Structures are given as structure tokens and as C-alpha cells.
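First, one chain by itself: the form predicted on its own, in C-alpha cells.
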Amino acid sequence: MPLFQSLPGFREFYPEALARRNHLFRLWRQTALTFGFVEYDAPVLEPLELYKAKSGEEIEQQLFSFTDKGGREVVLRPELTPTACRMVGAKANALKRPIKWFNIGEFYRYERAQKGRERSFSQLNADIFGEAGVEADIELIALLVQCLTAFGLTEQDFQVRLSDRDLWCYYLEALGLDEARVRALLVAIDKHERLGDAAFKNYADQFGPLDAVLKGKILAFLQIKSLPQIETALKPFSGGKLDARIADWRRLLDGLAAMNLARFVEVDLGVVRGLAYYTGFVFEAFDRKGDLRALAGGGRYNDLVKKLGGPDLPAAGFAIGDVTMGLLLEQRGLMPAFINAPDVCVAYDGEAGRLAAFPDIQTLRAAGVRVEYPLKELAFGKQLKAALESGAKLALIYGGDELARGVVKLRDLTERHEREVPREQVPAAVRDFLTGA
């Protein structure tokens, strides 16, 4: 047994595992860039106050927080949204709008490690600041869908469940509830799918048992799965904010349909999102076939930049994690087998062959070709066997006979044929071989 082991919930990435994670990062980054998002980065250590009462009770209980040597209360970041809001707010007047930013980084939450959840995890975060209309929500949902389909996933594998905290607030207000009761019920509604009626316990502790008629209306609203059903349910309360909100819904769904994304999206008012700062439309990507549940989530947080001391700037975003994403791709057979193979392997005969190969090795590496050679002298046959086993496409052979004639032998390790080229032509011949020229 090793003397030291990694801490619970913190992962180690041996080369093959890191190649799989880098595959996620590479496609996420490519996708975000095609949507016109620009990449940024931020500290992993933040003031504790940035997250307390900003992210919500659930995250507050999961913080890796401590007092540093300067007496500051600090935390390993559990998410990125408050940080992004702080950064944007500090330079909002100098940033061209809409501000479309993304980040791929590591985050930390002190919770029980289990399938799909670790204490250390990585996420893609994508956010749009400065656009109040549903156009930003459409763009983010389209990006989320593309971040999943880029790996070969289809509408048979996942769905994006779409809801609206503003709609819930307006509806509950129309039923006669004050702001405090609305907030408490939103927390209960967010937990109802997991806990059932037990989700209303905290509400009952604060305000007494939930009226049976009111509870029935809330549960009926939870069952809504389409815009026509929303319109029917709200008909008795038509006018004002609710009518305007239904118009936003129509514009959002029409935009997604025009992008040919309607097949990925389902209206589900049971999605409320537990983070305290969410305001309007919220959404989550769910695994349709398995037990991974939420793959990604996000929504509107129009008030957070201002609450953190910045200007009044509308905002929306989402995050998708590498843990559940990796598990999903493994389950669906969509995670490629990664071979950390060189492009070229060199075999040489003795010290003269090694020194003769060095100029070509250095030239090829400087041109971006991955080249490996034996660091210590091996029998010539063992070198060629190692080249075959490496997964390389090409071997360069610097044997005594070749050196005497001023040539190098190029052996195609896939097709098993070879040819000789003059020493000075080696870099160009390798480039032509690798590019298929």
C-alpha cells in the first residue's frame, strides 16, 4: 500500500485519463470559440464573502474555506459566476457588449464523493453579459446543445429542460403570496422532484402548513410541459407581467425552433435551480437514458453584477462539468481510445548513427513533429520493435550502411514498406509523408 494517497474526492490523471479529459476540453473550447465567445481565467482562491449569501445555502455548506496567513477568510472557488460578475463589473464600461466569455477551469466543493460528483472537478463556464433579451438565452442554450452534440450525442441521449423563475414568481404573486413566501416556495419547488412533499417542510416551519388548495395549484403548475399549457394555466390572471412573460417564452421557443433545436428542448417547470442569484429563464441538460441526471445547468442572473458592486448589467450563463460528461461518453461508447504515440521513431546504429540523427530530430521537433529516439543504445532489432509498438507512423533508420551512402531509410510502420532519401531531404520527406503530400 502506498505511503501517501490522494485526498478523498480529488482525482489523479495518469496520461491516458488526462488525454480523455483534454478531449473534453478541446471540443468545448473549439465549440465556444465558434460561437464567438472569448476565453478568460480567474483566481482559484477568492474572498469567502464573494460566495456567502451570493450562491445560496447549498453551496455555503460545501465551501472549502479557511483563514489564510494574512488573517483573510478565503475559499477555493466552488463555481465561477460571482467571480465573472466581479471581473466584468470592474471593467464594464470598457468592454464591448454583449460580453461573451468562457472559461475551462477547476472548482472545489466539500461534499460526499459519489458517482458523478467529486470534491475537485472541472467545468466549462459560458456567460453573456449586457444582453437583456431572450437572444442571449437562445445563444446559450444553442451553445450548450452543441457542447454535447460535438461528441456524438443526440436528442436520444439528452434533453434540455427549460423553466422560468420569473414566471413562478409572477404566478405565485398572482395567487396572493408575498415575497418571503415566494422565495421559500421556490426553494421547495427546486427540491420537489427529489424529496416529494418533504420539500415543503421548511416552508411549513416558517409559515405554517401549506394550504391544500394552494399546494394543489403549485403541483398542477409543476406538471406543465408546453407553452400552450402555460397559457391555459395563466388565463385567469391575464394582463401585465404574465402576458409579457408569455411573449418572452414564445420568442425564446420560436428562436430555438428556427435553429432546429426544438427537438432537444422540453418545457419543465420543475427546474428552478438552487443557486440564490438566478432570476429569469433557467435550464438543465439531463441524461435521458441513464442515472446521471443533470449534465449541465444555467440561467439568468440579472441582479448579481449590481449586487457585487458593479453596474446594473443583465447576465446569463451555464456550466457543464467534466465528471458526468466523461461518464456519459463512456456509457455511450463515445469516448475515443487515446494513444499517446509519436509521429516518428528514430533507430540508429551506434554513436555515429545517434549523432547523425540529432540534427534531423531537432529540425523535425522545431517544426512541430513529435519525434522519439532511444535515450540509451539498444540492439538495432530492439529499436525497430519498440518503434512498431510505439504507435508511430514512421521510422527513420540511421544504420551504418545508410550513413556510408549519405542516405536515411524511411520505413512506413503501417504499410510496412520503405524507401531511402538523401540526408538533406529528411525533414521535407517526413513532412510530405505525415501530410499525405
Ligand code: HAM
Contents of the next structure:
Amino acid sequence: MPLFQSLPGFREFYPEALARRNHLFRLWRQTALTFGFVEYDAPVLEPLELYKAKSGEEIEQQLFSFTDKGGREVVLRPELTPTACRMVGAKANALKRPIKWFNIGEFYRYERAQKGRERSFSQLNADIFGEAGVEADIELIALLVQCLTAFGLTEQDFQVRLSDRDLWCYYLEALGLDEARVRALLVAIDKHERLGDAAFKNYADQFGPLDAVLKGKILAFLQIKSLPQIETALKPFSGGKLDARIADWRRLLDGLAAMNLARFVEVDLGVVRGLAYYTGFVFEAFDRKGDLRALAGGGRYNDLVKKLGGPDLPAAGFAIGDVTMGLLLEQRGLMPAFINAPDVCVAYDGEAGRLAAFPDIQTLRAAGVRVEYPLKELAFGKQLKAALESGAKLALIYGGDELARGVVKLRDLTERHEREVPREQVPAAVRDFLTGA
Ligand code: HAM
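Same protein, different state: after the form predicted on its own, show the form predicted in complex with this ligand.
What follows is the whole complex; the chain from before opens it.
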């Protein structure tokens, strides 16, 4: 019978691969904690309703959904944001503000599997609830940057593209477009990078023919790459909402500059994000070479907690995925070559040697030292060869001769020299060796 296969887009993690993923999780978790975010967890199976019409058309088409035995329509979660909103919304009054939460977990989307896109993937999600000002956006972008630089990536490797759905809405309204049209155009703008100008124009027309001059203005707004360009484009409409929004932009960019992060961040109004719930500043992180899919994405979603039945609570956040991030680190040679190496390998001579080694093995393991020994006795030479190949730094040799003299051999496997230590001093000698004392 042929070997069973896993499902397309569902990855298996053999130990070396899992060590690489753990490396991502470890640094993400450490970084989020440094920024004062606290960790939470949530169910992987959710009611279908949670995503319908809230996450947007694209995600809805990608849901892993089925009816459970109780007749409920359920979904393997495609993202965490609606769940986070429900959880925070349910206890909003009891939670200390600002609410800064993070989670690392697995998500499922029925996408066409391709480089950087799987059907199950992991994300770090970080979100701030209860803070409407740009202070929260600054904090999130700073965390996102550090979640990438913690691995040795620099501004030469990635950039955060910053945009603003509010600004888009205000601008399109100022051009005289109604709300339904604005919403439809934001979907077309999200697809612009993939479709190109000509296809975008056709797409925008699907919602009723759009005046050619207007289309030209929208395409020009899409190309904007700086705050002064925004100011110039908005001059004819100045006043009220638009002026206040430009002041927000200035505070956001000044804050990021003061955090010494300006070099990572670029204004790019071509970003509007595919998810339907975003309201204000939105951002995406990409590798500079541009041959990978997005590394991370996020933004404000001030209405979502309320739309899901909770209180009126402003919110913003982002998620980084493990797939693209892993590819980028490999490309840049920044993924450590993990060998699941023990600290110490034991070699022994016969049953007497094995039993003599056991108390030391127990003592060392209890002290947190990674110790391995052959479960079944092998020829002595084979044991030493295995110890060398394991990547361990030290071999402990319990040979017949040594035991007769009440000593154990410590062999430094890197420097290739050895010395004898009285048996009762073995644990202390190993600890000194490993700590370099
Ligand atoms: P998203 O842009 O859909 O946002 O996903 C964020 C990141 O997850 C992407 O940039 C990508 O790295 C990774 N990702 C998404 N889909 C896949 C896939 N099929 N295979 C591999 N990686 C993938 C969200 O999910 C929002 N909920 C983020 C957020 C949190 N917004 C506010 N808070």
C-alpha cells in the first residue's frame, strides 16, 4: 500500500523544521513581552457567523467550513481578529486599559498552495484595544519592526508600507462618490497592484461607469509615496476632516521618526488591505526585493468590536506569518542551522558502566543539562563516534579501567582533549565545563 500523504498546504514539522519554527515563535514572544503585550489563547474552531460579512469577500471564499454533528455551521479559524474582538468585547470593562494582547497560533485558509502561501500557517497577532490615538499605531508599528529586526533583518531587507483607509474614504467622498461606491473602489484599489492600471479601470467600472477624469485622479492618488504629496493632492479640499487627518499623519510619522524607525517605514497609498473591517491607518510589511508575498499586515479596525455585539472600543493590530518570514530568513542566511544537539553524550563499558553512569545522568538532567546515552550497549568505538556526530560538546566515558580506579573520563569533543575526574566530582566538573568556569 502506498504511504499516506498529508493534505495539500498542511505542513508536517520534522524536528529540524520545528526547531526553526520554534526559533521564530521564541523571538516573537520575547519581543511582544518586551513591549508590554500579554499572551492569550483562543479556540481554533469558530461559528461561521463570526467571519461572514465581517472579514471580507476574499477570506469568506477561503473558509474551511463544515457542519458539525450538532448541525452548527463551523469554521477552522482563518484569522484571529474577530475572535480577539469577541473576547475583549465580552470583558471590556474588567480589563485594564490599554489592552495590549498577543497570541501565536495556527490558522487555516483554503488558498491555492504556492510559494509563501499554505493552507495552514502560523501567525503572531498583536493588538491594542481602547486607544483611539496614533499612539497605539506607533506602538504597533514599532513592535512589528522589532519582530523582524530581532532576527537580524535590517531596513535593507524589508519595509513597512503605510497607508490610510480613512484618508481614502475622505478623499473619495470629496470627489463626490457615495458610500457604496467608496467601499467598492477600496476593493478595486486593493487589487490594483495585482491587476495593473488597465485592469483596475475595468474593475472599478463593474460598479457602474466611472468618469475618466475621476479614474485618473484615483490612479494618481494611488501612486502617492510621501506626506507632502498627500498635502498637495488634498489642497483643493482642505478643511475639516481632511486637515485633522493630515495632523494625525504628521504625529504618526513624527513619533516613528523619534523612535528611529523612519528608515523602515514608507508611505504608500497603494495599500488598503483586503480585509473589510479596517478603518484608519493600515500597513503591510514586505521584503525589499519584492519576490515574496507579504510578511505581515494590519491596521485599525475601530468598528469591529461593536459590530460583533461588544461596546464601542477602538482597536488596531497586526499579524506576521511564519511562512514568508521563514523564507526570508533562509534567503538572507539568517536562519540558524539548528542541530538538536545534546550538551553531553555518555559512553559506557558494559552493564556495570551503565549503572555507574546513571546517578550522574540523573543529577545532570535534573540540573537542566541535556544528556544522552545509548539505550542499548554498543561497541565502545561506535559510542564515541556517535557522541562526536551528535554535536555534543562533551563526552563522559565510564570505562572498566577508569571505574576500577574510581574516575570518569571527560572528553572535550571540540578541542579533542580529555582528562580524568574522580567519580563524585563528575556533576560539578560537567557544570564548570559547560559554563566555561
Ligand atoms: P492578513 O494580511 O490576512 O491579516 O495576514 C497577515 C499575515 O499572515 C500575512 O502577511 C502573511 O504573512 C500571513 N498569511 C496570511 N495568509 C497566509 C497563507 N495562506 N499562508 C501563509 N501565510 C499567510 C490578518 O490575518 C489580520 N487578521 C491581521 C490583523 C491582526 N489585523 C489586525 N490585527
